[in-house]
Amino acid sequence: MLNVSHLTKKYNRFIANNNLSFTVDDGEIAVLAGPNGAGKSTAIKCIAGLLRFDGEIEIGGYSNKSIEAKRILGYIPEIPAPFELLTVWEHMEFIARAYRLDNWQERAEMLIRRLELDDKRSKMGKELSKGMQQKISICCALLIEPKVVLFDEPFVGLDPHAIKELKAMLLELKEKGVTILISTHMLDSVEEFWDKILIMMNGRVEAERERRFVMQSGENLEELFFKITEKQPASAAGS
């Protein structure tokens, strides 16, 4: 589970996060839906734990600077950011000894051959694409079988293949019970299988819905979403 309660994230005068508060249960995929400036990627930092915050983050009942949080958190960031001189299965055994996970060698192969790395593996961080290095930012995290996932733009980049596998890797972790956070701006990457969507504008969640009361409801999301992000301009602090 991971519970995020009155963040707030200021730089100097402007708030970037403005008091959010939401939880996401285990085995949800919840969204944070908006325009770039809507101030995704910052909540997705605080609760990574990259930057500083006011308020209260807890990610499987750990307070998210703790290293019980850190053992069960898997990160994707929006832009990847791989060791250029490590190679795509050195970077396997790198996060294998971090985390000291043990038999991992399988569940490396297993990954690299989805995301379609298996000839790629003794290139280096630097001399792969970018839809490449996001690729091993999506095996990284997901090799130490995370219990909270973040998701940061993730299709951005990828090819329909990858783009493919990763959103069958999502539901796969969903039935795993995985607590599962997206950050992105575009709705219709996400359409299929979202539970919870909070949709951001200038630092707030201006309104939260679950896919169940919208079934239900025959509530128009796209119409909400362009509602609330049109109504005034996006600040341009973080995305």
The other form holds:
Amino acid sequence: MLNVSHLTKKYNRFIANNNLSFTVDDGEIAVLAGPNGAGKSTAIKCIAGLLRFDGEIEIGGYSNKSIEAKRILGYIPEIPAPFELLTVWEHMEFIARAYRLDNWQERAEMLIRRLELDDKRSKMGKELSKGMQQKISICCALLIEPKVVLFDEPFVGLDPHAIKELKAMLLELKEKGVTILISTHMLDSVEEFWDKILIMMNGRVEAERERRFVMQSGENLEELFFKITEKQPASAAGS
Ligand code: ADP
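Alt. form predicted in complex with adenosine-5'-diphosphate, vs. the form predicted alone above:
First the chain shown before, then all remaining chains and molecules of the complex.
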């Protein structure tokens, strides 16, 4: 379970996240949608504990700053940052040691096989393409068997096989009760599997919808998205 309450993040005087509140339940896939610059990555970085912010964030009932929260959180950043001099397999080993995992090898094998990194296991981070580096991030985040996972623009830069595999993995995580938050600027990349969608613009959540509601009401999500995101910015309105 993820609980974000009154999250506000300023970069100097610029408000990148303005009083965001939302929850994502166990086994739920929530999507932070919005155009570039809406504030999605900032919110995800705040949740991951990488930025200072005002407000409260709880991961599995623990403050996101606590070690208990960090132990159960997987984070896949928008821009992968593997260790340049560690091989693919050494990344797995590093995470396993850092999180004191037992019997992790089989799971690591399964993850690198599914993301087609098994023939790259001896390659160093710096020798891999951006897409392969992103696959390492996914393997590292999922190796710890997280209860809450944050994916920042996960499909950008992945090849079609990896996209298909990642989508299957997301559904498996959901089945296991994992809480999932995905950011994207491409609604169609998540249309098969979202449960809750938060449409962001200018640092605010402008609309929140549950899939059940949209199915019943027949609301056109794409129209709603464009209605919100194509509004003139406040400073340009009327000019
Ligand atoms: P998104 O992920 O939706 O594309 P971001 O969260 O990356 O949006 O950015 C939201 C806003 O905050 C943008 O206007 C961006 O320029 C600004 N921003 C992001 N990071 C910084 C930073 N480190 N310093 C100053 N402004 C930033």
